[in-house]
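Next up is one chain by itself, shown in structure tokens, the form predicted alone.
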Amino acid sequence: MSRPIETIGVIGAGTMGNGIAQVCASAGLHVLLKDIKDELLDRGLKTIEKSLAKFVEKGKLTSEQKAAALKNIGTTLSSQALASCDFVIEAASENYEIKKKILEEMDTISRPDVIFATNTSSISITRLAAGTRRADKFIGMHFMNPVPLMTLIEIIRGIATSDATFEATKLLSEKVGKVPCEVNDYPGFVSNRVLMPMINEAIYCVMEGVGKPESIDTVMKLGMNHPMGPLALADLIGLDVCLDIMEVLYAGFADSKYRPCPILKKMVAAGRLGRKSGQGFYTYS
């Protein structure tokens, strides 16, 4: 029998992984947030004082549970340090092969009951699973950026994860506050098949003169009353990590429909990644 799930090992202190340790901690939960860097995890701590002020200045939180949630948090350089950890969310970069070799060693150091989920928003949990031991103990939590404000997270069985899996997973997500919502492993999942073909072909209307950036966001923000334009909801996602999903979609699905749109390579290419560099549809001070 498996033991409560008290402490969360996250892996990555980047902008999910550090949303992703905050609302675990003020849940109440232990964390040991792992990343390879001093400075990124002194950034991603920083992100989480500021984040949690937020919520006090707002009446969200009190003073007392500000701190509360800061004390949970521990921070490691170390893999093994993550030995004593209950659940493990993995919460790297999008991309197949760095996670893998996250998961490989991870499934060397934890116990053999303890679940790992990924943080993916488009990769394979069924083919990430097949690269540990405990297939059966592999699940997806998708969360949605910003976690510490956005409800949803996709809960993703892989082709072997186990009814107890997914209610342990679903149990912690409730816990942490967020709202789960089962769906299978298909290239995308729900919310990225369904949103990131919308951005792109956003996207191909700048390309071919459809219309500027700000015309085609006011007109899906007022037209059809979405809070974001696709196009800075682009630049706020990562041109970069679009382009990744959309290359995802295109390689699942065969499917030209999936095609990442031209200048959607060349302003990654060129290094125009959105609010994280300071220019893409837009520019940011």
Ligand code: NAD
Second form
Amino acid sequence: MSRPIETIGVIGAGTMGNGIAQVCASAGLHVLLKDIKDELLDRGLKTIEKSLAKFVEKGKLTSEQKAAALKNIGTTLSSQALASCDFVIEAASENYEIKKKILEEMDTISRPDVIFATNTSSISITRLAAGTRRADKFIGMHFMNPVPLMTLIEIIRGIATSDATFEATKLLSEKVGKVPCEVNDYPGFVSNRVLMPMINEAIYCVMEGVGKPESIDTVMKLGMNHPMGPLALADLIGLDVCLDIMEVLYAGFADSKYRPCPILKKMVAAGRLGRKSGQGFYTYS
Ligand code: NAD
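Switching from the form predicted alone: structure of the form predicted in complex with nicotinamide-adenine-dinucleotide?
All chains and molecules follow, beginning with the one already shown.
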């Protein structure tokens, strides 16, 4: 018999993990946020505090709600501390070996009724689930960046995910104020399968001289009503992340239509990763 979901373990306090911790804590859940270094946990908490402060500034939260959310978040460097969690969300680095190790360890620590959700953008849910003894209680919970602002969670069923796991994850997604959308386990799921080839095609347009980055982005913004052009979005996501996802699609489908654009590869090799490195299709100060 599974217990009510009151405490969420969030593994990884980076871009996604701290956002996930924030939305769970704001919904009144207790959160234990785990990372591998104190400074990463501190940075995660600072990001959460700043984000909550912005909500207060905009009148979307009261100062009391901000304080209550922060009070709901504990941090730890120890996996063992997550033994009390009723639901675990893994949001560690996008690397199969790292995730496999974390999930195998958590499998020995968590109660058998605890559901494991992974926030992976591209690794097979079925493959990650297979490393645990709870494949029926394993699911993809793909939050969008920035988590506090984006409404969607792509909920991805692995081959063995049970209906009960799906329902519990759907309810939790709604509780944290999001709209869950069910998809199946295929490379890139739906979000990145549709988004990344569009970005990749925009990069081919740069390479072939069809237009300057500004022109390509303007066409997509004003012509298609996209809030952001594909190249500005690629810079925001990180060109290394875009390349990784294109490689996953290319390998997963063995189809040349997913071939990463050569200048995407070249820019990543040069360390031009977008906003985070100060240079991508645009320059950032
Ligand atoms: P990130 O690099 O900002 O954060 C990852 C964190 O995981 C780091 O702080 C790292 O120290 C930590 N970590 C690594 N090993 C760990 C361990 N053993 N225990 C605890 N923490 C550990 O990465 P991110 O952008 O937050 O991505 C996290 C996950 O979310 C990835 O699977 C990524 O594919 C996915 N995702 C990212 C985005 C995005 O736009 N960034 C969007 C959707 C999903």
